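Here's a solo chain for you in structure tokens, the form predicted alone.
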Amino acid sequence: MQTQTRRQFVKRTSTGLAAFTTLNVLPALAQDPPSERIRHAVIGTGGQGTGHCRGFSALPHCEVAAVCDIDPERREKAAASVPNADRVKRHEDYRRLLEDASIDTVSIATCDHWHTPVALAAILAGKHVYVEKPCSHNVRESRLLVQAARAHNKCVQHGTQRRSHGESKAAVQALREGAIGKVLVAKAINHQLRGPIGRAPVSDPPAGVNYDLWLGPAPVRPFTRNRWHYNWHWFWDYGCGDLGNDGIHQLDVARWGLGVEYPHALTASGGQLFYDDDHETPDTQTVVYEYERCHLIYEMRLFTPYGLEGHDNGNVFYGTDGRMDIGRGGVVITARDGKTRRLEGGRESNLEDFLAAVRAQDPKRLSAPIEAGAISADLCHLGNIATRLGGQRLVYDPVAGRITHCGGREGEANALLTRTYRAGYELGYRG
């Protein structure tokens, strides 16, 4: 897709992306000229990855010309998903196929700790990105891409798509409006079942599978099924726990509704009172970040498989003339008196809105810009690294980059604001 061509495009489409349904999509594609289509690929094909196959491949103006995953399996079927699978390119190395010129935008799903590596890359190799949550490993890796995104003017996308969903801005301009009054307390609550993983032996890698790209920066260990397809999360080389995974999601929300970056301290508490398997990271965990006019709670439970407050996985803002519920099944203000109201909003795409600000080569109309993507994932690293160290109290310089305190554990606490990069596999991205 040629620059000319692209702003060409945008003058025709300045107002922005048109309702789609599946139904028309392919007709949509036939119609537009190859040179102003987007053409995208999706590095990691795993649930997340095969779902942004699908999901860019049914936006309109958009290919999805390749995909990358170490598994052959998995990237013959993600390939097979889209309406173009005879003409998808396939790769096993993310770098050959940054080297494609033709390729637009990248989305990246692969396990978190090659998140920023690979969206490091294709920055580098102009592309846009649409990177998972969390979109780092460390807050080094953070800091990173922010500055690489912005350097390069380059449009980066966060998975934190309920920045998107209409109910969401909904409840975040009420909130901002007084709706439950002076807000001090909001909660991010993730609570489900996560059942055991079990003990995995040591074993070979499946057929075909390249483990040691697969491994990449994270240190050699045997192969076994646990560090495998999305269990990879449970360990601390390659995932961040479900603080990371999914607690990012309520986290983010919380302060979003807040209307807050970093905290001036944190304490966490966590551990295993339900696994004793193959886990390293907490079923359990509580985070309080503590902000100059208000706390921010994160609760975790994994061995829940009822709701709470209402429902599930969400959050719950405590203001002084009542609360807002913010969950799956939407959103619900109760006010002083018990009465309560309901507020509507459309679910709009995340995919949507990258490739909208892609169109416009404007990195300001992301709804989930990188740089607050950014903050959020720093939030789980900075309570993942208090709770490691044993629950201290934790004050972190965001200015800086670095943990001013932690119990006189600074030390270790620093260390874990980055990692130790494998030989051949270092960020080629040093700021």
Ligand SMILES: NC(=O)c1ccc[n+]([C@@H]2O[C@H](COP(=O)([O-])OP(=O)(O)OC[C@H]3O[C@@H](n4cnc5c(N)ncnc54)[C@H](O)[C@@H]3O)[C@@H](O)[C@H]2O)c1
Contents of the next structure:
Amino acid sequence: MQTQTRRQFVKRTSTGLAAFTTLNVLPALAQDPPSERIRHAVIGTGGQGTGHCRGFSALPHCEVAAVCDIDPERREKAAASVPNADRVKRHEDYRRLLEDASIDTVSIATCDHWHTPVALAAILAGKHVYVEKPCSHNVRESRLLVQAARAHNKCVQHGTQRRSHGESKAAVQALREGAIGKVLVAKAINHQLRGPIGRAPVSDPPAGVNYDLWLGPAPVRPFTRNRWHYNWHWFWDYGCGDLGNDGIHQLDVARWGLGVEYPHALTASGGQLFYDDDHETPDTQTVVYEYERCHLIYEMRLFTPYGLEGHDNGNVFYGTDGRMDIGRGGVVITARDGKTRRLEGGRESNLEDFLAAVRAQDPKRLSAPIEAGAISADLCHLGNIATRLGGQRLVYDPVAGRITHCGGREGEANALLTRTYRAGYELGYRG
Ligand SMILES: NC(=O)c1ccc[n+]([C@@H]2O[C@H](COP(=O)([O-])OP(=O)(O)OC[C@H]3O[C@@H](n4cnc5c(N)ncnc54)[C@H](O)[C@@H]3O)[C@@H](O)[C@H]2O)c1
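Now show me the form predicted in complex with the ligand; what you just gave was the form predicted alone.
Expanding to the full complex; the earlier chain stays at the top.
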């Protein structure tokens, strides 16, 4: 396909278009497919973003054409890692990158507090988006992201990559077919030893980095090396704790396997039994999500190298006729008589799956669509709200987008469904 066609496609689908023009754009999308060659950009080039640079560069007919990070050292390292290093554009500010109409798709691997703001801006700029998990920093952001993706007919894939794996698909299919009978409980297990981070004094940010842009919508606080690369996960201003970090993978598989969306209630407990340092987020957390016919239980202990039921990060589904384990050992079904059988399947790429949907211009082809990602992210946010408010039973109404019960602390709970955005960094989309 010719470059001309791709450019036309990008131009036609570039919004900045007001919402009311969106409907007029849709027929053009159907007729005018993008080029075979996709020009991709990676925003946030830390550990995971560098993986995106490698991953997207390795896919046929795709090139990483631009990278963006507020840290020049990381930006350069990521740029140097792609085959077309001499040509790749480098940006400090994602807003400049999004102005480039030659970019078709972007992936977002920044800190969590930037995921939705950047994703919304990218959708409005006409890009298809791969957004790392959790897609949002709060429940309101999840709703806006789903609304924007739908309104602008964009493929928005969530970084819960297990949904692309053949073995997970085989597992879910077997559960649906009754391989272990009626499934009444699923566990999402996150057991690992995550070392303490100590107490970091206030210091100057590293030379050359744009710390103000790193903070973005978050409140201004003095720099410390803990409120910075990777360790930001453990501060509520930027991260979602390990429930939204590693736990979301298991939670998402459990929810998918059970075939459920929002629970009618959840109870949570947790806190810091282990850490005595700068951590704000819990090292120990249990959340029980109650559905009409089943329970989903999230169990997290970050102070132990010993697994739970044999898993560090894994799932167990308990049925009336057996159990299913999904973890590092693959997918294993154990029947009531103790006999085991293994389900096979490849580990297909979530990135490749994303590009296939983009080429087809069909969000329905995504393995991990934003609709599913948003619910799993919300389960993390709601579990964290109940934990932060002292272990409350919480009832959330997903239609109204309100918490209707939280042990008398509904006002505080509802306030945590969103956050205050620093002036100049308000969300550019209100639904
Ligand atoms: N799907 C997975 O299995 C998986 C695995 C690891 C990480 N992740 C996700 O990827 C994300 C990044 O994780 P990480 O471990 O690489 O963190 P990290 O802190 O190492 O990297 C984040 C990068 O984003 C940059 N950044 C922050 N704000 C920015 C902005 N406004 N513009 C441009 N760059 C900005 C930072 O400078 C940093 O280089 C997290 O959300 C994490 O949950 C997903």
